[in-house]
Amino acid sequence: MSYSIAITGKGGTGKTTIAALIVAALTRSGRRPVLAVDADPNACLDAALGVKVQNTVGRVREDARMLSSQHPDVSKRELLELKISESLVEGEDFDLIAMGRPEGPGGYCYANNVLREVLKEISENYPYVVIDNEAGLENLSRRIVRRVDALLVVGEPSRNGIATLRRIQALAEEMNIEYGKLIVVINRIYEMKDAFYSLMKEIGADEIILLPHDDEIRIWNEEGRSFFSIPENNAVYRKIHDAIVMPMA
């Protein structure tokens, strides 16, 4: 059974970052393969793990619904599989699929549907699963999984990051997500602070994780470069190999 985790929270707070350094990290500790699935219409995940994806879910959506007007013999929800499969892309110890945006009328209804399916049927491949989701919570709410084994929820070291963190929590309950874990991790930090632990009583959290503001972590993504050439003794790499991959099942 695959172990899987999802990363969610404000835009703008490093969740795709996280993602990519999760997938490094786990193939690095011989943890492998993992898939990894970009949720976000904004697709970048590719990028941060050296690959290119040539063909989202939204996309082959539209392909099926052509094709199956060409090919009536053959059901759309059978090129659908066949697309979503083929969409995958193939890295070194692990693969990738992209939600992408929704294209045509109907937004990602269908596909949703088949997407669940489809990817519970590719899941049980991998032993690992990193759900990389558009701000907030939109893909989980979808039910594309029907439950994760860590929900990780990323905010920023202020005010506002901290009472949307809470936002966040709340809706999970509201939305009633199923998770085995919830971690919340503070990104991007100049100073550590021991107030930012009393969040773990606030909002429940199972564990807080503390990220410090890193210029090699910048550059990075300034750069457009691959977080599998992230150098292992790296402080933020070091505390997500550490602190979330190492504890998993």
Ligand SMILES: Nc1ncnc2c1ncn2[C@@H]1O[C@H](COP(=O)(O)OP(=O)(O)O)[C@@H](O)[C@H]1O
Given for the second form:
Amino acid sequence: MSYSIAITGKGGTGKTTIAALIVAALTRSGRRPVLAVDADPNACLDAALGVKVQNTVGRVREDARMLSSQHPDVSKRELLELKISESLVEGEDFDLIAMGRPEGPGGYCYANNVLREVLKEISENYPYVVIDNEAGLENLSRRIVRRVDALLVVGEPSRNGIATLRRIQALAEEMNIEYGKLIVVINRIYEMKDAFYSLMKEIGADEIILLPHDDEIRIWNEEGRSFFSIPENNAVYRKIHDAIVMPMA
Ligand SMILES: Nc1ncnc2c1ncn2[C@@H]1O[C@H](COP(=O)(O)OP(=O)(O)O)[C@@H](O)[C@H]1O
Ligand SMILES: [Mg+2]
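Could you give the coordinates for the form predicted together with the named molecule, as opposed to the form predicted on its own above?
All chains and molecules follow, beginning with the one already shown.
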């Protein structure tokens, strides 16, 4: 059984950054191999992990369809599985799979079902699975997974961000996804306010983690550097390592 964590939240809140830092902290603490899943069609988790995605699952689905007309003897499903396994990017202590967009005809529904099943099968080879999701809570639909061990929701420390976080449990229910624990992260905090602490008691999340704004993190992103090279004493990295990664089973 693998331990899975899905990172969700609005666009620009820091999902990809946090996902990459979790992968780095997992592998550095010997919890490997990790399967990193880029479930955001517009994301760049690959750059954050210092690798390059050549093929997304959405794209190889098209290849599999073409192949299947040439090889009517092989099942469509087998071809798709083969192609999907070819789209895995191998890193040092992790592999990355990018979902992309489901392309071409054939209906999203069939594709989504197959993707989800194949992802589930692939996941079984990894003790840890980290999923970077598309922006918007509603998008961590059952498209990608049905159940995760930890659902991590990232929000910003603005009035709006906090208002969203207050509704987090209701939103998590609406997402219709099962989770073992709910972790709320308030990211890019410039100044600690009492409101953040009182929020902790109010919203009934299993944990609330406060991450500071950090210029080193900003620079790493701006320069497209891999988060595997972030110094171990970086404040955001340390917090993620101690509060999110260490408690993982
Ligand atoms: N703790 C932080 N300190 C400083 N900048 C941050 C922090 N977290 C995220 N950022 C910046 O915020 C921007 C959005 O982050 P990103 O991880 O791409 O968000 P998302 O994946 O949710 O769209 C990036 O430019 C990144 O450098
Ligand atoms: Mg992102």
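Numbering follows the first chain given and starts at 1. Basically, rigid core = biggest C-alpha set you can superpose within 1.5 Å across the two forms. Every value quoted in this text rests on a predicted model; they were computed, and no experiment measured them.
S.K.: Would you say Ser87 moves between the two forms, meaning its CA shifts by 2 Å or more once the core is fitted?
M.R.: Result for Ser87: no, shift under 2 Å.
S.K.: After a core superposition, would you say Val153 shifts its C-alpha by at least 2 Å between the two forms?
M.R.: Moves: no, less than 2 Å.
S.K.: Would you say Leu165 moves its Cα by 2 Å or more between the two forms, aligning on the core?
M.R.: Yes, the C-alpha position differs by at least 2 Å between the two forms.
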